[in-house]
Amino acid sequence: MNVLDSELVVASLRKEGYELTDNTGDADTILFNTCSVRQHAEDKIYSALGRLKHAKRENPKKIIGVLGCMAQKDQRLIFERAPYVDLIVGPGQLHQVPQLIADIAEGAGRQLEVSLGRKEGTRATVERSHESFDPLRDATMRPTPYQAYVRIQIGCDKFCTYCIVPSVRGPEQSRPPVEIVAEAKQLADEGCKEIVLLGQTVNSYCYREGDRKTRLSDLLHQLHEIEGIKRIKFVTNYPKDMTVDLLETVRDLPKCSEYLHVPVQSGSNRVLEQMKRGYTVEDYREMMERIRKWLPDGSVTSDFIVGFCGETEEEFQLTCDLVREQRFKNSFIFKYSERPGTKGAENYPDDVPDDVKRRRNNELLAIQNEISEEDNQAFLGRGVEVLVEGLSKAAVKKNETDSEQVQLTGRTMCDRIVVFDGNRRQIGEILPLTVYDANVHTLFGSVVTQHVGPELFSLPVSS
């Protein structure tokens, strides 16, 4: 979300005549568009912060704004541990940056704009206040032309207690079918082939007007039809609303990607109750064997916080012993992060020593990583189809940025990483492919070939 946040505010920049540098020097204005999931991420951006404070002294002219959940959450306390910020906007807010800046640059002084917490009015009047309106794109901003994301909601209801997203992005809230058909529809007019629907819970997602109710399978029907979209994926999923007409959806849509992932977060009944999950480990075991069934050659991701308050030895076994039985393609593991404001931080002690919490999340990590090894070495002599995304890391790093052959990497429906050996006229094109190795995290595959005559030939992908 904070990828696409990003982009929409680059884009209504450059509307105004603005232009992106990698130099802060030269910057009349730096955005830091923030993330409160955990502290480390809060510590970072102070950190960067401090690092500007001679260059604000030395032109105090240069704008420095801090956007996204961190302003929402702390709004005013930045002004104090960082005084030369000129700018804190929250993420409803963020379509009026340029406004605000233009208004800095003015002489009107810092400026403050974030919206209502839950408790300072009526629903109707919060939601209002979280309102942000997805303008124009700028495909600069995302890794590929050909891949973009389209929020379909904002905000969550969930509360869980460990969670400070409900406070700083709001209440649940479901966009119009209308706007997101068409804003796929424009980015599909763009050269967009894939589209990654965003939402806190995605799979929530339902939209009324009048006595009609949309759902997520009814709106993934209205974008299947868009032609220039080839695949269709959504994140992130609540385990409760898996329901049988979602999965039969993407079992009968061909451009839905049958790759969900749906956080579980502990093995543990208790830690889930503590942490206000909503469900218990059979509910979630009844949900993998609902997946199965619609989706038999489906993959699942998940993730888990280990070291939440009052989390035993034991109970973290139960975590490990869940991922041994559901063998996910591959884990987010954290560990748990106190963040002021939440129930969790308000009931239950952060009791869990560091030292166990990274042991834990080590021992997690390892447990996930020789499932995914195992199960990517199944692939082996398989075809996979891959929509090309760029370069490979290892092609960027060797800085072969120029040359015509080069090391690629693309993705498979169900979301795995292929990397092979093409050309960057492959780039953008959906591809077929062998996999004829495979790691913890890739799987390295060359170009379908076919005999023609006595001869083997490479498939032609792209003119």
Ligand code: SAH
The other form holds:
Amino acid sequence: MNVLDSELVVASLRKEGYELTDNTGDADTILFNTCSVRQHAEDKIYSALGRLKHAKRENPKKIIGVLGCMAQKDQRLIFERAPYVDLIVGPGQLHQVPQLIADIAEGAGRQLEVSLGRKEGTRATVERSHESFDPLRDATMRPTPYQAYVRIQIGCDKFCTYCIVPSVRGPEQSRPPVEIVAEAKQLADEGCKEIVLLGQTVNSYCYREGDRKTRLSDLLHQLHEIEGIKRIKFVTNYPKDMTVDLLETVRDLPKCSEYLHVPVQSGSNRVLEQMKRGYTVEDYREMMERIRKWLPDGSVTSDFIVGFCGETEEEFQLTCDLVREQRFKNSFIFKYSERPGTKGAENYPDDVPDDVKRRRNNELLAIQNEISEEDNQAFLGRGVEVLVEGLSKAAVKKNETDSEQVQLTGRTMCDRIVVFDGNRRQIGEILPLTVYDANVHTLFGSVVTQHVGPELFSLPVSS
Ligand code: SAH
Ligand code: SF4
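May I ask for the structure of the form predicted in complex with this ligand now, the form predicted alone having been displayed?
Below, the chain from earlier opens the complete complex, with every other chain and molecule after it.
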């Protein structure tokens, strides 16, 4: 979500004649797009702001801004902690950034634009104060022209007790399907092949117009009709809303990726209840059975929080058991970070010591890594199809920006990263590869060349 927000702000500033620079010394304007999900992300922003104090002293005309969730959460506190900041803009006001910068440059002084808090008005007024910011973009604004994020939902109403998102991103609102389809069509016209639909609980998407309801499954059918779009993914899913109509749609529509990110957070029912996730481990297990039944070749990934309030060693071991049992493609594991203003912070002490959280994080990661490596090894000798995204990390590091033959990276339909030697003109193509090596996070492949003659064979293609 934040990558998309940054992209849209950059796009709107480009229209005003701004250019990006790698060097903060050269910049007229420095903007931080921020995250509030964990304390660590906020600490990094405050120390980065600290490092800019001198830059502002040397050039008082430099405009420094803080955007996004931390701006919404801390508001004026940012001016207090870093008095040289000129601009604070919440995630619901990002469309105003170019105008606010222009006002500051003309001497209007510091600017602050944020949305209403969840209790600062009726639902409708709070919703309206979180304006979605999704202007139509052009291909040069995206990390690669072949892939794009498309927002289909903003905000969240689930209020998990550890999570700051519902207060900083506001009430859950689904975007009208006509707007989404129009955006996807424009992206396709610009050569975009893959769209990733975004929402905090994307599978809860539901747009109501009179008696008519459009659910995610209906939207997928509409998007599937767009000719240039070859792949459709959606993140992040909420376990309780993983309905059969959605799984059937993903199974039946060949452009839909069978990759599902459905965070479970913990393997203990007591912890899940205290997190107010709204399901039990048994419910999640049932959902996984449903996914495996409808999408036997699909892949599922999860998020976990370790060291949530009162988590015992036994409860943590239940989480380890669940990972071993469900064999996720991969897992994103986080140490619990208390967020002021959440029910978790109000009601439960953050009582698991940091070294215990760290140990549990490493232990769970080791279990997941072993599984990911084993599952990746099973791809050896198999054929896969990837959308080529660009140069591999190693090629970028070696600065192989000029040569034609380069190491490239692509992604399978099920979100596996495959690195291979190729030609830069293959970037943006969908290519068949055979896998010859694999480690925890990466498959290594080679381009399948066509054999002419009686030995023509077809490779089994996996996702
Ligand atoms: N909307 C998404 C997740 C948004 S936050 C969903 O519900 O799946 C991404 C992940 O950060 C969460 O899944 C959770 O694992 C983690 N997270 C959220 N709040 C956290 C906190 N206070 N401390 C540690 N991790 C947290
Ligand atoms: Fe946060 Fe829960 Fe909403 Fe995800 S579903 S954004 S974890 S409150």
